[in-house]
Structures are given as structure tokens and as C-alpha cells.
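Only one chain is given next, in C-alpha cells, and it is the form predicted alone.
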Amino acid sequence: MTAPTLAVRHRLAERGIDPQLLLLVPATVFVVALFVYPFCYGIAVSLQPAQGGALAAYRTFFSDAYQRDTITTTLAIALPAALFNVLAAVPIAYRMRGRFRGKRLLTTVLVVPITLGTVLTAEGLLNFLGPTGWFNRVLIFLKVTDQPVTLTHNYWGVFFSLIITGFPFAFLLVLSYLSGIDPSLERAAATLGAGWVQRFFRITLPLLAPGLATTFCLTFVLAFSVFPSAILVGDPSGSTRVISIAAYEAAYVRYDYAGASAAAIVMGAVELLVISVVLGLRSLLYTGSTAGGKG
């Protein structure tokens, strides 16, 4: 190590600054450039409407039921989808912790949908669950129903799309958290006579719960920002008119950039509120150490 480097380290140490904190500079610049600045810029634009004062865009959004209801519509889609993905990922990831033949192939099959993209997923849903899709053809052939079951261009089309694209993400996260839990804890409980149900609910699940909360938050953010699916396999002017569509229409249909920014800020605020509630519950429900699945 050269003398100038040592001198710099000594000067930083004298001022109470850990030199290793400099490693955070690139990440800090990245976050500021791609998150903090756009967020602040969006707030500034939302406070500069063409008329009506600084808060006119927000008053317009919340006073119009057609715009305001997009919040509840988006939550009604995103919350169940995120919860389903997390709950479905837990038993599958739990069974796939150990080593067994075909594990890599099965993991690949479960993760492949994350690479398909929203448009390809929507096309597949239309071909399979649409009025003339394979699913309805089989039902009609088996005389289960006389008319096609409507599973696309409505709430269910968007919900299924979010499940297909969000489950692999939740599965990988849950699997990583489960891998961080010491298996000797379960083995010790087994030697004391605990069955697998007791071991899971009294040992694994409490250690996994913080990781599940984090996974839910991440999958919720992905689902709450739904846009292509709500248009391609949903009802963008009705039951699946989510808040991102409201922001898009304000920006590129009415050219009301202040209104679009206001909708985007409201969208971000709702996401932060839900995440804060989930993480707050996590801190209340979990009082153990940070090791083993807390993540």
C-alpha cells in the first residue's frame, strides 16, 4: 500500500470516516440518478398544472371517481396476486430445498415464465383461455358448459398474467431464504419427536416469515405497476382500469403532464404505504435474531 493511500486513510480515520463507506458511493449515485431524481422531478411537475394552483392536479385526480377508483382497482388486483404468488411459492420451495434427481430441470421449468415477457404471456393466455382457446374447447367438448367461460379481457385475465410472470420471482426469493435456514434445527427437532408439520410451523415458518414479508413487498410492487396485461388481457376501460392506465391517458391522450405526474406520485405513495405496513408488521411479529431467513 502506497504512502499517499495510507495518508488518505489516516485523514479519514481522524475525521471518524470509515474508508470502506466509499464503496457505497457508486450505489448511492445509482439510486439518486434512477430513483430520487425522477421522483423529485415528478413531484415538481405535478405541482405545476396549467391552471388551478399547485395542488390542482391532485384535486382533479381525487375529485373524479373515474380516476380515484383506479387506486382500489389496482389494489384489488395486485394484493391477491402478490399474496397468491408468495403462498404458492412456499410449499414448492420447501420441497425443493434438498437434493433430488431432476431438481435442476424442475427449477428451470418453474423459472422459465419469467423470461417470456408480458406480451408473450398475454398472447399465450388468449390462445389458451380465450373464448376460442383450448381450455374452452375442452370444456365444450366434454359438455361441461354450453358457452365459453370468460377468463380473458376481464379481472381474471390480468390476475392469471400476474401469477405467471410473478410466481418465478417469488419462488426464487423464497427458495433463497429457505436455503439460509440451518437444516440442523429441523433435524434436532425431529430427534425430539416433532413431526414435519410441527417442524415447519414452529421452526421454519417463524424464521422464514421476515423473508416472506420482503418477498411479498417485491412481488406487490411488480403487480401494482401492471400496465400491458391490463390492456392486452384485461378491460382497460372498465374492470381493469388500473392507475398506470390513468397516468398514461393523462400524459399521452390529454397531454396533461401535471395530471400524469400526480397519478404516478399517488401510485408511488400507495406502494410505499403498503410496504410500510407490511414491514411494520414484520418487525412486530419477528423479535429474533437476523440470522437464518430474515433477509
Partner chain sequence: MRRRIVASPGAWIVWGLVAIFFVGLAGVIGSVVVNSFGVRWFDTWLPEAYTVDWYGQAWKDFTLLPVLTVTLVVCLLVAVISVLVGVPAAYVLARRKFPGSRLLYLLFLLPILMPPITYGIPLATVLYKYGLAGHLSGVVLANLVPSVPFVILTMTPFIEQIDPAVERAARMCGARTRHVFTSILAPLLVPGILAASILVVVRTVGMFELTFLTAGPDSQTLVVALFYSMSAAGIRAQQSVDAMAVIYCVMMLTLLVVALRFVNPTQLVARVKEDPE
Second form
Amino acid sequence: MTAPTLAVRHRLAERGIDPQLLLLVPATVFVVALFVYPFCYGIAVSLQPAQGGALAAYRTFFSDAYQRDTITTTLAIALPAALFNVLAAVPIAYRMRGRFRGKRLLTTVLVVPITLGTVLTAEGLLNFLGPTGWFNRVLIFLKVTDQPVTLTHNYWGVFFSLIITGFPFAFLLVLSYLSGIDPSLERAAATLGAGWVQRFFRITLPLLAPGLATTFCLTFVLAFSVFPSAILVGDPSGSTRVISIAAYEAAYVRYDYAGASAAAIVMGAVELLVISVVLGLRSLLYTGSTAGGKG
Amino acid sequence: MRRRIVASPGAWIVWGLVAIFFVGLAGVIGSVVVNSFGVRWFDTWLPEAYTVDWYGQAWKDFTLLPVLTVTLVVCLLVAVISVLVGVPAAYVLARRKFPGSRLLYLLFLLPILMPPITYGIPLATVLYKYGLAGHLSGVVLANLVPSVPFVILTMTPFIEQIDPAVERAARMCGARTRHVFTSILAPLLVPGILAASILVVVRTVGMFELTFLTAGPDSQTLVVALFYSMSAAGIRAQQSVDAMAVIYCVMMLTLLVVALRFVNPTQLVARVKEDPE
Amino acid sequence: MTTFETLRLDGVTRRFAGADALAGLDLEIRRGEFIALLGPSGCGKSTALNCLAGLLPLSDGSIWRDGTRLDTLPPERRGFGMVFQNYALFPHMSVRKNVSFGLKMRGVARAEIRRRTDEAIRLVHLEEHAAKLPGQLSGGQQQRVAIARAVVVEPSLVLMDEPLSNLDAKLRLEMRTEIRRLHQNLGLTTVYVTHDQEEALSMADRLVVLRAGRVQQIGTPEEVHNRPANRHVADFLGFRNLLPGIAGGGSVKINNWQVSGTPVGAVAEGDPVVAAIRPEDVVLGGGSGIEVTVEVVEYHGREIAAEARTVDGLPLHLRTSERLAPGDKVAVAFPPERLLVFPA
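Taking the form predicted alone as the starting point, write out the structure of the form predicted in complex with its partner chain.
Then the entire complex follows, led off by the chain already shown.
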């Protein structure tokens, strides 16, 4: 080893660059080859449609109402579902943040629908909420209604499927954020004379808010990519025609790869837009340690 | 002073909501299970009679043996490869700061944040172009895209838990980098690696979109086969589709029980510790 | 293992993000010496130790063992032993495995490993705990394992990074003696990092006092204790009274009273100075003293420590065996040989 190479290695090592970083290479190659490259390829394909200019695929997407409206349809399903999941999760998680018997059982049961996934949930919802399913039978039996309520093959079917898989997800995340907040902070507030309403809104909620923003983002991503349930329990050619269906149809029904890529990229862009808005708002919040003292 | 035994209205509402959710969940899963055992079930509370024939029929009609084999092979390959590739990267990201480390972390986060459909369609196109899609290798490659980052994110807190001084101590004892990895880090990381790989298996069994986009006729996993049989409803008896759904269910729940031996339920959803920002 | 006559640090410098954590440390360590690196947290003492160990690359300077350059070698090839602040025991290995690890890495024959491991474990009195995991041991026992693990390979130099700071007060005193005994009996050369001046003074042959990455003083415990090189060292070594004043011929003017002291360093008439004296060196009584009012009294067994205030508002710490109570007015005097005058 000569002196100059030694000096260079020294200087690099000082900035944190040394042969150990080679351990990153396989993972980086994987992600670049299987994620970044296809994404760029997709963008390139979307800009080279069979006819028209470079932006023709996008122009077609945005000028055709049948395609364009998938954006609002997707948002109309994903945003309320994500919001509902997060908002419902907060009070429930707040009640259950302490230790109690059966907590592990409860959380375990909640993981079940996440594990089962959307395809199975869709199958179950078709049986359960269908016109002759148990749900409508109970309603008719209780004389709440005399005609079965239509809850499948429309907006509500998809919405329920997103709640069944999304709510436990949001709940467990919120619960883990809540248990990260030092309980002695609330006790400290109590000794200073704060009632539970004040404790929740002045202490817990501000500390929880960044976590809620993150939870909302992750739940939204889950809801936004709704695909199988939109086809199976939804109305895939009408009220639940989401972007992913548009993209899928373009690729595998019409073999219009430029259109499919364009739809996929629009989908990614819309999602990133929503997430960056939420994360932008999140950055306005306090995001430091939620422990009481040193930690 | 008497302690209040009656719960507050708030508690009633909260527990009520939870109860409604669980009743719904039980209804969803229960109706699938009951239907798969029912001879004929139409417009009554319960089927007229019970049978297990639908399982045999599903097994035959949907050629479940090869489907299950494919599912198993795909999961094992994805888990092993993503651990081999992800753990070293997680180690460097957990331990080191270097120019661009945050950018790289973001790069690894993206495949988890993006809906699978958005990158799945271009990915499938690329894989078809190189002749990799339509069979097992394509399915494995596609499933690795979210799995490698997932392993990285899951392993990072496990690695951060290990005191870096332990590694330094090993070096001071004369251990080379290779020995630090084999005698110190590997044994300490075994629980984390088991947890990460079982989670990857659970996610891969349930991963619909990517498998759906890249699988050929003989490389479908169970969840994709289930989707096809459902969307082609009417061709096969509904009960036989449900029998298949129950098989899928049992498989997932078995995996879940195994997974919960290594991790707590919250970890199935996200890394418990939020990355410090 | 490799022995040496001197280990030389030559302008060892380490920068973090442009700031000097350690600037130009020159030091010669002779075989068999016990050196303590002393200083407040953030003074660069741990940086110095890690540079010596090879765990941190140097930004500048070099390290030599006799004629061999060391700073280009990775830590595992320097042949040093190290005891970490939180012990850093391998949590998945038994005590015996922890201790024998270094020997195994050096490819020592199996019978030899057995013999030396047993000996090291006996040396730190852990025979009956040899099969336990570190998690099953108390802090003091873990500390002994860490020491055994560091010395079993007969290192040419043992590095200790605040090894006693996680122990309770009683155990700390015991381990102090224990470490000093091992150092003598095994003929070790030791570099010991601490922020505890008492620990450093009582254990080391020579002290290196650091502040803000720079060496302030190198000397024997007596030298450092009696003649701190500057006001910072004095401050760190228990001169709690640091009184600002103006130098006059052979005395110091503090506010409007004059005291005589011993100048340390270049002090010219009219210079702003700091007059430093330890609380235990302040003398009570005597007619010509300065009158102070006692404000706070702490009980320390045979003595009390008191904080008092002069008429013109200067706080003064003193220790005495007299019983004082808050509000008492007493006269104090400063013995000139104990009052050190430093340039401000």
C-alpha cells in the first residue's frame, strides 16, 4: 500500500466511505434493476405511444372522461376509507393503550384480516353482505328493512373491504405510537390539574399527531392501491372503476402499453401528491421524542 | 367511597365499535367457512346439509397441488433471497452515516410506499421483454421488489439494538470483519432474521397484484388462483371456490401462528420503533 | 505477544465535521506505565483512546510502537486489549467463551486456550460463574469478565474507557484497587480514560489532562494536583474557588481586598488574573481575615462543606471541621502557597 492511496482511503474513511459500504451493493442493484429501471422504462413507454406526440397517452387519459374520472373515483374511495380508519382507531387505541387481560389476543385477532388480504375478504363480503347473506337476513328478521340492502357490487362493498383490512392496520399502528408516549407525561398533567379531556387534547394528541399523519399515509397507500376488491365486490365498470383497473385494462385488455404506463404513472403521481401534502403538514408539527425525560 | 363499576359512555361506545367490527369479521370468515361445507345454501340461515366433498372437488378442479407447490417454492425463494440481500444492506444503513445514506434509505422505502400496481405494470412489461415473466422466476423477481426493502426496514431496529461496542470489542479481541459477522452478528441476529423471513413469507402468500401481473398459467400462487376462480364465478360451484378460500385461510392462519411466535402483532404491520427524524 | 519499550503518539489529530475533537496529541508511553487520560466529557479523551485502539481513523499524525507504524493497522492487528464503558460483553456467549474469544481469533492451540482462559477467570475470581451468560451476572461481575477478556491475550497495551462509571460507589472503590493490582502483577501497560479526578489521581503513574481536544498538562499525580498548569486544569481538579482579580506586585486585588498568592505562569502587574484555591485550603479564623456570611451548609461526616458570601457578594466554598450554621459570620484567610494565581 503506497502512501498516497493510504491518504485517500484515510480521507474517504473519515467521511464514512470504506469497503464496508460494498454490502449495500446487492440490495441497491436489486432495487435499481427491478424498481427504478422498470419505473423509468414505464415513463419512457408512456411517452412513446403508437401515434400522436410524446404526451399523447397522457392527453388521451385526461381528455377521456371514462379514464380521467378514475382519479376522483379512487380518491373518493381511498380518502374517506383512510380517514375513517385513522379516526376510528384513535379513541379505541386510546382506551386500550394500557395493559389489560386479553390484549395480546385482541391484537392477534386484529392481525387476521390483514394477513388474509383483500381477495379473501372480498369473497367473505360477497357471502356475508350479499342479498341472502347473514347481514341482510338479520336486518329483515329485525324488521329494519323488508328489502335486502344492496351492499355488494357497489361503492359500499369496496369501502367495507377497505375497512376490514385497513382498520386493524391503522389501529395497531396508532396503538404502537400511543404506547411510545411516556404515560408519566399525562400523570404530570393530571397533577397540574388537567382533566382527561385537557390531557388528551393538550398532551397526548399533539404528541400523537405526527404518528397519525404517518398512519394516515400508510393506510391511504393501502386503500389507494385497491384492486382485487374493486373488481370482486365493487362495480368495476362504474362506481368503483379505480385507476388501477384503468391501468390494468389498458395493459392486458387493450394491449395499449403507453396508455397503461401513463395510467400507472398518473396513479403514482396522485398518490405521492397526497402523501407529500400530508407529510408537509406533518412537518409543521412537533416531531421530537415522546419520552418524558432522557431517553 | 365506592369505586365506579359501571363503565363510562365513552367506554361503551368504544367497546361497541370493536364488537361490531369483530361480528362483521366473524361473519365474513364464517360465511365462507360454512358455505364451503354446505351441500346447498340458498335463502336460509344455514345450509340444508353438510359435506366435505367441495374440498375434494376444489383440489381436483383447481389443481391445487401444483398451485400450493408453486406458492411454497415462491415464498421460500423470496424469503431466502431477500434475507441474503437485505440483511447486509440493513446492517450498513443501521450502523453508518455516509454521503447519500438518507437518499438511499428513501430509495428503499419507495417500493413499500408505492401501490404495487403502479410499478407492477412496467415491471411486468420489462420482465416479459427479457423473457422472465410468465413463469416462476418472474414471480419471484417481482415479489422481491417489496420484500428486499421490507427486510431492510424490519431488520434495521434489530441491528440498532445490538450495541456497536460489542463489535468493537470483538475487533479488539483480534476478530477480522468476517469473524465479526459469523461469530458475533449472525448469532445475535437470528431472531430478527427469523422474524423478517416469516413476515416476508406471509406477505408473499398474500401478495396479489405483483404475482397476478407476472404469473403464467403454471406459476400462479394460491391467492391468484383464488382470484381467477372468483372472477370466473358461475363456471364452478360457489362452494368449491369457498373451499379453496378456506384452504388459503388455513394456510395463512398457520403462518400467522408461526409468525406470532417470533414477533408481536404490531410488528406484522410496521416496525415498532419510528425512525428518528 | 509483542512487547515494546515506548509507544509514541505523534501529533494525533481527529476532526469531526471540520471541528477538532483531538488536536495534536503528543505522548510517549513507556512499558509498564499506567496513564490516565482525564478531562470533562467532550474533551477528546475517548477520541484519543479510540484513535489509539484503531476504532477511529486519524485525521492527522501517527502512532508508533518502537519503530513500527501502528495507525495504518486495523484494530484487530494492533494486539491491544480494551475494556469498554458498558463492558460490551458478547451477550450470546458464556463467560468462558467471552474470555477465550480473543485466543481463538489468534489461533492459539486448544489446550493452551483452556489453560489461559481458566487462569484469567481465576484471576478475576469468577470460577463459579464461568458457564453463565453475561445477562445473568451483576454489573461488577460483568466488569471482571470484560477485564479478563482484555488481559487474557497478554496485550502489549490495555485500553480502558471509563470502566468504572457504571458501577455503584462502593464497588467502584473495590475495582479501582483490583485494576491497579492486576496492572502491577501482570506487568501491563495501561491507558485509562476517566472524568473522575480522584480515580485518575489514585490509579495512574502519569496523567494527561485534556480540554476541548487539547492537552493542558501531562504530569505525575502530585504535579497535577499541586501545580495545575492553568485555570482550567485547576477548575477540573477541585479548585472550586476561582476569584477574578487584578495582579499587583506579589499580591492580587480582588474587589477591594488584597491577598497574596503564588503565581503560576506569566503574570505581570496589572494583568487580569484568576486566584484559585481549594475549599479545604481556606483557613477559618484569624483576625486579619476576610469576613464572610455562611449561606448553605452540607454535612460531610467529620467535616462540613459550606457556601459563604463575602460582604461584596463573592461566593466562597470552604470545608472545615467547625460546626457552622447558615447566617454565621466568620473570618477566612488564604495561605499564600495554596492560593494559585493564573493569568485569566
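Here, rigid core means the biggest group of C-alpha atoms that superpose within 1.5 Å across both forms. Residue numbers count along the first chain shown, from 1. Here the structure is a predicted model, which means the values were calculated and not measured.
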| said: Does Ala65 shift between the two forms by 2 angstroms or more at the C-alpha, the core having been superposed? | reply: no
| task | Classify Ala27 as shifted (yes) or not shifted (no) between the two forms, where shifted means its C-alpha moves by 2 Å or more with the rigid core superposed. | result | yes
